[in-house]
Amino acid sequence: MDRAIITTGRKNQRSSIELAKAMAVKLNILFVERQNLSISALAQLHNVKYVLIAKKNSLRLVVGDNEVFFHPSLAHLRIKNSLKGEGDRLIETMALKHGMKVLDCTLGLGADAIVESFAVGEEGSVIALEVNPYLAAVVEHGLQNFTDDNDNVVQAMRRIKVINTDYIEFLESAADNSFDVVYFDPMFRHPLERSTALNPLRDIADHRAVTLETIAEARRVARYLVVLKENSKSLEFKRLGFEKICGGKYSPIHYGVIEV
């Protein structure tokens, strides 16, 4: 993993400097002070990648020109949605009821793993993985910290428990029909480029294809369903042998299911 040090924002708050030492512990990389220089100074002066922003109670991370940082996004008008009646395709895919165990593979933002952990609810439970340190740290700081005017979407969020690993040696050491579903959202082969709310995200995700060995860990590992997401032009269902597809007409995305 590339190199990343962690400061704060201008203000330099006390409770800005608390976090950032503690964030610089737990991640086992250094604490800068700001000194009024900016992040890219920063970044060059210390020859890193990486520079996580300690601010607000929040955490950001900045690599070259794009900054990521936690927000429900779509997940709070989706949550708002069900509770109204209307469907959810990631939730219908998954045919997710409370009480289930769900295993998300690829955390990346959080948006779909909120949007499990309100379908499984308080009975159920959410696992979500994520390989990059530093994009898990600050996701899982604002499922935890965020506030939301929707207290199901702050209950979801609190509820999931987020794993910094490979999903391909989670899997691998995880027990026979352990999970309920099992979920894939991996980077996209051929990416949506309209989708501007990914484009910081790039240089940060994970971007290996998913491969046939880890489809078969993870059908060992779902007591009924693994799901893919990917573009609705994908070849990769096809490739990694998932013959169900769901997702609407026009929609540009798609889910691959496999019913084990």
Ligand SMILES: C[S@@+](CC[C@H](N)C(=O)[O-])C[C@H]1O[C@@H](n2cnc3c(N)ncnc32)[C@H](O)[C@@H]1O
Given for the second form:
Amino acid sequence: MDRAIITTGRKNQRSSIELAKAMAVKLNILFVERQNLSISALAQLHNVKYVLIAKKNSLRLVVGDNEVFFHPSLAHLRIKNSLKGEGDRLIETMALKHGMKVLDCTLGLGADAIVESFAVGEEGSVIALEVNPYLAAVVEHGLQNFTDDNDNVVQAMRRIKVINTDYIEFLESAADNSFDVVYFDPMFRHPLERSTALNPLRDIADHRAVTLETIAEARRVARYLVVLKENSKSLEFKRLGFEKICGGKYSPIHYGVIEV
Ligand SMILES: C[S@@+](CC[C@H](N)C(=O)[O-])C[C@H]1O[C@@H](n2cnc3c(N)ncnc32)[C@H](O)[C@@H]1O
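Moving on from the form predicted on its own, please list the structure of the form predicted together with this ligand.
Next comes the full complex, and the chain you just saw is listed first.
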């Protein structure tokens, strides 16, 4: 893994220093005093790719010109629409109901995981995996601490269990039929230029393609469905054996579904 440090915002509040020091221990990285330096100067000084910033009880991750932080905005809107009775394509495709167990193999910024968590309710569970330890830390901290005026969103966020691991390792050690649905939303082989929500992730995310071995493991671990999100024109569905495809005719995104 590329190296990282953690620092605070320029204001250096005591709570930010405490958060930065605690995360430094958790992630086994160096805590560095901000000293009024720019983030790029700090990155150069310590020869690191990643700089985490603790600021006002939240974490930010900076890589070059990109800055990533947690915000539930998209999930908030989807949950609000779902409560109004408008369907959510992911909830429908995954056939999520209260009490179900979901394995979300690709946490990213967490929007899909929050919607899944809302759909399965407090009797259900969502475990979300992220291979990048710094992104996993930023999103996990956000899920546990971010406040939102919609209590459904807050409760859904708090219930998600984040694990920093490679999904293949997790799947290999998971028992047969131990989740109802296993979900993958990998970085698309051909990214959609319009997907501004995911643009900051491009330099941070793991871009490896999903393998046939991974899908075989997912089929073993899933009780009902394995679901893959991809660009609607993607050849990945065929390559990986997803025969059923869901998604609007004009939607740039489709979901492949394997019924196990
Ligand atoms: C497109 S993003 C997921 C977006 C997410 N569904 C959301 O709503 O924000 C894909 C994420 O999966 C992660 N990822 C890719 N390969 C992985 C692997 N083998 N194990 C775990 N996470 C992986 C990437 O680092 C990236 O953060």
